[in-house]
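Below sits a lone chain in structure tokens, taken as the form predicted on its own.
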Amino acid sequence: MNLHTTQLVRTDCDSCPIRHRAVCSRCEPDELDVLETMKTYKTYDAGQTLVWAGDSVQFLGSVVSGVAALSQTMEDGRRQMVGLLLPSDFVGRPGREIAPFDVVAATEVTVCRFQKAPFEKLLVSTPSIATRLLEMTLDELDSAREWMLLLGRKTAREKIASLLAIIARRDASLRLRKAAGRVQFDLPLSREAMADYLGLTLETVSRQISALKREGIIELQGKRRINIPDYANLLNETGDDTDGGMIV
């Protein structure tokens, strides 16, 4: 696959689809002007590697659209997916010289990339960016813990329900909505990708999705459109303690 660079039609930060959640969400106009001087857009095809583990970090940035996977390869060649990067998530770590994980495009991904050295310098003089990045890092820590539970302890059905709930919640957030009641979104991953990332077989993923559909938990429209009649019912299938009560 060929890597290609795409200049988005809308390059103005005010019209950016992730503006309210991105690292620059609290920037003043003059701070956005500074960011403008160090940013470029790049689009990667599905399956393309954005960052190789062990390589020097060349850029930092925000996922504008699409989904990327964080993964690590062990000595014997086995790969473990350790997380997903969804729109508004940050790619890379300021102050880190070597990338710890592979970052691979699960779908076509567009990234708003910042030159590493100028961005790190800007963090020192721009508290709004530093504070927002800290908040995002803490959110990512929570997501990592959620992912550990999902991979380590949940049943196949709970894994599928949890992944759908996570994507639905993030999609609603990007649209400035609350994930509640009837929720609709486009699933950004193929069933093959879901199976790979969740440590399941393709047959198991298809079987569990069919079961959730048959029981009215989800509705399928085309290949990727997911309708959830009642988000609370989906949460009940994740195995999480969604009501905050004592687990008995």
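If the one shown is the form predicted on its own, what is the structure of the form predicted in complex with the DNA?
All you get below is the one chain by itself.
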């Protein structure tokens, strides 16, 4: 669902928070105008399910604000989050009728939506959009596979550090301050949601966050606001060989 991490959209429209930019330089402006006319917005409360796995899906779109999560649940209630949808991420998949996973709002979420059928028509008439979507999907696949390394081989501590690094990297505040070692942001996820994402229990998440705090690697203001005095220092805890790689 989260077709990508790179932006299909930008935030320079007047009438709405986002606007579809040229997916590729070969796009005709007309085609983008079509997108403009097709869109509608919808806002969901935190905890609300946007899409149930198995549902027939009629819309595609992008997250405008807030955070949503893709997740799977086993019969006995074990849950695993398989993707985070942050603002500008694409939701939905052209050519697919049935949603493979639940999409749940982690915070209040606003989505800009297009009806699937017309969007798919546009996809056929504008091959460059298909190319762009392919590229976006390949990026998602890479991200999913990076996450497999985290789930399969990282320690609880490394998992937490990696998640914090990912959120920090995606957070607007980081873009503004990335030169500085100091980074601050709000966690958009509850401890339980973090646990579901990391393949841990919420108690373990809490303990590891406490440990990082105790050691001065992070600071907490309240329960959700994270302050990282030395971002490079946090990265040493992730177990990643490189910084750039893991983007969700």
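Take the two forms, superpose them, and find the largest set of C-alpha atoms that agree within 1.5 Å; that set is the rigid core. Small disclaimer: the values here were computed from a predicted structure and weren't measured. Residue numbers count along the first chain shown, from 1.
> Once the core is aligned, please say if the CA of residue 99 is shifted by at least 2 angstroms between these two forms.
Yes, its C-alpha moves 2 Å or more.
> For residue 90, is the C-alpha shift between these two forms 2 Å or more after core superposition?
Where the cores coincide, residue 90 shows only a C-alpha shift between these two forms that is less than 2 Å.
> Superposed on the rigid core, does the Cα of residue 156 end up 2 angstroms or more away between these two forms?
The answer is no, as the C-alpha of residue 156 shifts between these two forms by less than 2 Å after core alignment.
> Rigid core superposed, I'd like the Cα shift of residue 131 between these two forms in Å.
C-alpha shift for residue 131: 6.6 Å.
> For residue 72, what C-alpha shift in Å results between these two forms following superposition on the rigid core?
Comparing the two forms, residue 72 shifts 3.6 Å at C-alpha.
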